[in-house]
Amino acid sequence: MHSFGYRANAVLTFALTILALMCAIASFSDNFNFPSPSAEIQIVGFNGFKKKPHGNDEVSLTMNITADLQSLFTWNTKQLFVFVAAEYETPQNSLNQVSLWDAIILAKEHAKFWIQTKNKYRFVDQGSNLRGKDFNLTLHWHVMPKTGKMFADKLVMSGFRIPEEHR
């Protein structure tokens, strides 16, 4: 009575429908996880304090970072992307966020450590901005799932400040 095309099409469309039901299901199952993310960062020393030929300023450092992330993780996590930021004001920006290091956590048994670190990406600001300044060290963190949303969320710690001579 039907051709194959009719069935092959009508079992494929029902096989999409049960897919897309199957990963809104998935998506929906994130709402229910309350993780309890914790780190800590300590600034071990700073490396170098130097102004730069054009007059910016750039900071050298070495961190600690202890985190512990598997809370995060749920079946539907495919990977974590975390970054350590550092946060600061200055008379032009009352925020600025340079990046100085970052991971790509893809299990939950990785998803707790402990790392000693040189900042991975420079730290440097338009300006002379920098000498004595207080900041802020935050880590963030991108939840990637396998299917749905993607979540993001940080933890903020402060009482950095930066050296007032230039090395």
Given for the second form:
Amino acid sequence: MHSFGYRANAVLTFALTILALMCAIASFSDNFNFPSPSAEIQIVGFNGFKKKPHGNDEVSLTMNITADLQSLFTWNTKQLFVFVAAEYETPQNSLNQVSLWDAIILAKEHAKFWIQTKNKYRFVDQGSNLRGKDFNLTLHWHVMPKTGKMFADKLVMSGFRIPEEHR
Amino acid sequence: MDWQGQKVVELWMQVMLLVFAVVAFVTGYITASFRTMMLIYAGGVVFTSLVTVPNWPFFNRHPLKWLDPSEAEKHPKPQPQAVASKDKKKSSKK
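Just the form predicted on its own so far, so send over the form predicted in complex with its partner chain.
Zooming out: every chain and molecule, the one shown earlier first.
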């Protein structure tokens, strides 16, 4: 502590170490949050069905997404990344997951929402398995923190079916 | 800064930073505002630096008593021997 430079260095280093500790504790405090999110998805209708002779099946649909994800927000939450994935089984793959829609929710107020939308990303299969296919729509969320550990979870909604092609 | 001052300053620095950290965290957690925690802590760091880093006169109340110049002249510093090099052992080269 014998010189200005020495003391300045000591203050800054100690201050930064304590800051790192504070961030670790802040992240740990997220474990004391027990969220109760809810969501519902309804398929308004299927808009189109592409069946290519030597290509992959593709389906286009419109859905209503209702969700209340407000309880996921903590003081240490920067944003919520949410996406809807269609999940189904095929002879080739035991699990196919196709992301249909996603959003970034920046504030707790916006976490309770209703949206009617076409699928943002294409619902394409690896092959031609989609006709008459039963699938789940799963809402996944990633709680992205300001500092520390990210929590991720999901809500599975089953009972959806792609109709047989009728053209 | 004298020795006493340095000791005091080190202690004050550690205590002040810890106290500000605790106050900042608790306030931030209660108000659910990460921003509040950061602002209080940043303010605390600046305040601590202002108190402990500059050489305030308060930290120099027990100055070191250096020897008086007139006294120092009476006891001259020993001079290095000018002719001493011959006495050194030279390592033999093989």
